[in-house]
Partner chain sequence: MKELLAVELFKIGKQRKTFYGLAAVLVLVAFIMISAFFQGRGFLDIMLKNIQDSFEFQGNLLNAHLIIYLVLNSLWFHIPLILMIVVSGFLTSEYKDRTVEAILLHPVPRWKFITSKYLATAIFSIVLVLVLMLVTFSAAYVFFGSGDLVIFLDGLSFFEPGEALRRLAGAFLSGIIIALFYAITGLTLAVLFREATITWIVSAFFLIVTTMLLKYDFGWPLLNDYFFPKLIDSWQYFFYYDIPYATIWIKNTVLLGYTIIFALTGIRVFIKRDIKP
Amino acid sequence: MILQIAEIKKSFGSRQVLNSVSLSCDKGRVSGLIGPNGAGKSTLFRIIFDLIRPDSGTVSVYSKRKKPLGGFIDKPALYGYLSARDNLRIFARMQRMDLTVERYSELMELVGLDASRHDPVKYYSTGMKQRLGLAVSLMNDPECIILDEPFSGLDPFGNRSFQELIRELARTKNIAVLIASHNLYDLGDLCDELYIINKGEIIRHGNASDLFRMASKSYRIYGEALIQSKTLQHLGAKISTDNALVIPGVGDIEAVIKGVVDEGCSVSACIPQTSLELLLQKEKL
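Please supply the coordinates for the chain just given, on its own, in the form predicted in complex with the partner chain.
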């Protein structure tokens, strides 16, 4: 375990923002923190980084490194009037690091950016800024990276490649990664474990695939001639030209798909529709 947060409470005036929040992160694993806007994710991250002091609770970092934690909150904050190199140099110099040309190139390559660009960062795209923010976070080799809404503003391609980058970092560098998002699908494929937060409380946590499965009560099946499927009609599925939304009910989805295929319909894909609302409910799934 590299990071442990125990029973964090925080109020702003009379409004309680965090109520006994606890979570932990391990090296080499990607942990996700999912919750709607205003759930307290950013506040929790600010507390982890000591930007805000909690009313009670503890944040424990088990690392002997000079910079145990790296990351950014909301969007990476960069000096828009400086180039990527100058941004990295500033953050390096603050930590008494010498940013050699080789280290700069290595970092830029790691996050997939062009090291030969010298223009100010304000001209970078959102995706490029996210990557540069990640490069800044990785300076001085932290053991844990904390990223708040890293996919916001990214197009699907940018989103996908950024996810791959994070996964790669966690695996190859053995870094613990904690990511917050309000978008379920951003974290679905990426995280090993998930924490669900709502109104300042951790509602549930566990293995990501288990939680997704438990919260997936409906499925969207893609195929041909689905309208002819009696199995789907019997289950009351909403059937369109090439897809159908079905709730298996007491059966499981495998049996439903088998039934549809046996009826002569072709099935090309079956995508579980994970419900954030279900995840956010306090009741057992």
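Could you output the structure for the form predicted on its own, given that the previous block was the form predicted in complex with the partner chain?
One chain, no partners, no other molecules: that is all that follows.
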């Protein structure tokens, strides 16, 4: 374990923003903090970075490094009129570091950006800016990076590409990653574990795959000749030319797909239709 948050409470005036929030992060693993806007995610991250003080509770970082944490809150605070290299130079100077040419090239390669570009960052795409923000986060070679809504504004391709980059960094660099998002799709198949936060409380925590499955009561199956499937018809699926929306009912989705394939229909994809609202319910699903 590299980061442990225990019983954090925080109020602003009469409004309680965080109520006994606890979570932990391990090296080489990606943990997700997911909840609707206003749930307290950014406030918690500001407490972790010691930007604001909690009313009670503790933040423990188990590391001997001087600066073991990296990351950004809301979005990377980049200088649009400067180049990527000049941006990193400024952030290095803020941290009393010397950014060598070799280290700059290493960071840019690590996040998948071209180190030879000299144009202002304002011309970068949203995805490129997020990658540059990640490079700033990695500058101190941290053991844990904390990213607040890193997929905001990305198109589906950029989203998937950035997810793969984060997963690769966690695995190959043995970095602990904590990500906050309000979108279950962003974190469902990226994280090893998920913490569900609502109104300042962690209301659910567990294996990401299990929670993602709990939030998937229906599935959209893509394939050919699905309209001929007796299995789908029996389940009352909404079937169109090349896809069907199905609620498995008592049987699981694997059994449904097997039944469809056994009937001679082809299945090219099965995408869960997830709902964060289901996970925000305190009742057992």
